[in-house]
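Below you'll find only one chain, the form predicted alone, shown as structure tokens.
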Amino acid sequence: MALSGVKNDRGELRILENLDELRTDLADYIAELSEAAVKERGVFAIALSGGSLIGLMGKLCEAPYNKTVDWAKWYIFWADERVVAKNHSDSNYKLAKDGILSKVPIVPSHVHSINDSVSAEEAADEYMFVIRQLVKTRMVSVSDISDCPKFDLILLGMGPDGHIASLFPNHAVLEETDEWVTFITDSPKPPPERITFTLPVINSASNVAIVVTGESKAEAVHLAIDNVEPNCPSLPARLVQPTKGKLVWFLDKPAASKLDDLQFSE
């Protein structure tokens, strides 16, 4: 059984009781957007990030999802990318290629990945070109309060500092608000080079999903969620606050461990 409610400002939780239903709670949650995408603009138009966020969509290639999803109406982006090749293991390409993209009926055409044989810079330049011909077309949807792409969906993993996409803590990526696609070298993470949705893309989306597991992100979820003390550090993950969209966040009962006031029945 999944715990919901509103915390705050801070979006919508849904806690589950464990992996396996998180799994056919996301599933259920994507394919109900992409339905209302479809009838509403022909279209669904979803960032994905890498980790263990793609191995947690699975279901999606299951039944009842791989049948009723209208696969050939997605279009398929990456919130954030390592600059690797597509067929390396770090590769947030290949980890959703062959975790989904190669098990559902998906329109090659629409899958939309970077150029990976360019420095990180070109290949964020090309990127945000490559989005901007699509914000053109509607197939991505525009904002109406800013000139950003609003997809339809988001969906975001968190690392244990409070990571998104590849905003890292105290990086000066957070500040960049006049791309859409920007890139970084020195990512505290390995590898050292990607590229990745600034905070204004992604607070533009009609949805944002976050969805966090383990007991090791509990605290990064209490400080990205909670009320917190001022002089607390700032995490990336709770400078996701879409302007007129809606978040969601998807967390197992040990990720939500340290929430505030939270009670968990036995």
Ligand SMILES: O=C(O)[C@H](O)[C@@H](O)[C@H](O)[C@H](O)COP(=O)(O)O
Given for the second form:
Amino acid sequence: MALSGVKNDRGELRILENLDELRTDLADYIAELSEAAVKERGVFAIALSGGSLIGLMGKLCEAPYNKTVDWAKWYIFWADERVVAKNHSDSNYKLAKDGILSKVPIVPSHVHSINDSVSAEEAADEYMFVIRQLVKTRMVSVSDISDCPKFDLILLGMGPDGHIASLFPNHAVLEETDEWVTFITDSPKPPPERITFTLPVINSASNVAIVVTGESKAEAVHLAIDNVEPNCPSLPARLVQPTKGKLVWFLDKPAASKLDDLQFSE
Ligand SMILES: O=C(O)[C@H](O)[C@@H](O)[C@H](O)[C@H](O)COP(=O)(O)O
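Got the form predicted alone; could you also share the form predicted together with the named molecule?
Below is the entire complex, every chain and molecule, led by the chain shown above.
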């Protein structure tokens, strides 16, 4: 049985009994947002991350979703990518291609992965240019309060250190507000070279989901969601605060085990 509720200003929490329930709830959530965006805008612009998230999205490739989702209307992006060749086992693109994109009828030209033959800095600049062109044609919407792209959905995982995308604790990249996409060459989690959406872009999305499982993340979940003193201003997951969009946390019970008292409806 899922528990769900709203926690202060930290968004909606969905705490699932087990990974199977989480996979189903996540697939339902993504399918519903896709349907709503296609109805409203004719397209669905979704940004993925790497890690366990892709495996947890796996039900989308099964019935009924594989037939009911309007895959031809999907435009795929990455909230962060490791700067490695696309066929490298570290590539977030390869992870998503093998796990999802090759199993459903996505239009290949709608898949916007980074250029893997240039430096991290050039890859970030080129990726930002590609997004800018798609904002101009409104395949990606635009925020009405900043000039940032407004993705229909940004999906994030979270590390035990509280990082999301490739935004790591106490890293200067957290301060980047001029660029939509930036790069780092010193990621504490290998590989070191990455490109990443910046916080203003993440916080301009219509919907952001953070998907976290396992006990090793319980402390970071607590610090990212609860009212803790002293506050953890540089915990990246805590800085996910969509300005006008909606934030949803998908947690399994071990990941939610250190949250302060919860009052939920079943
Ligand atoms: O490129 C990456 O390293 C990922 O995008 C990263 O941000 C990931 O989402 C988290 O580290 C959580 O990963 P897990 O869910 O596998 O722990």
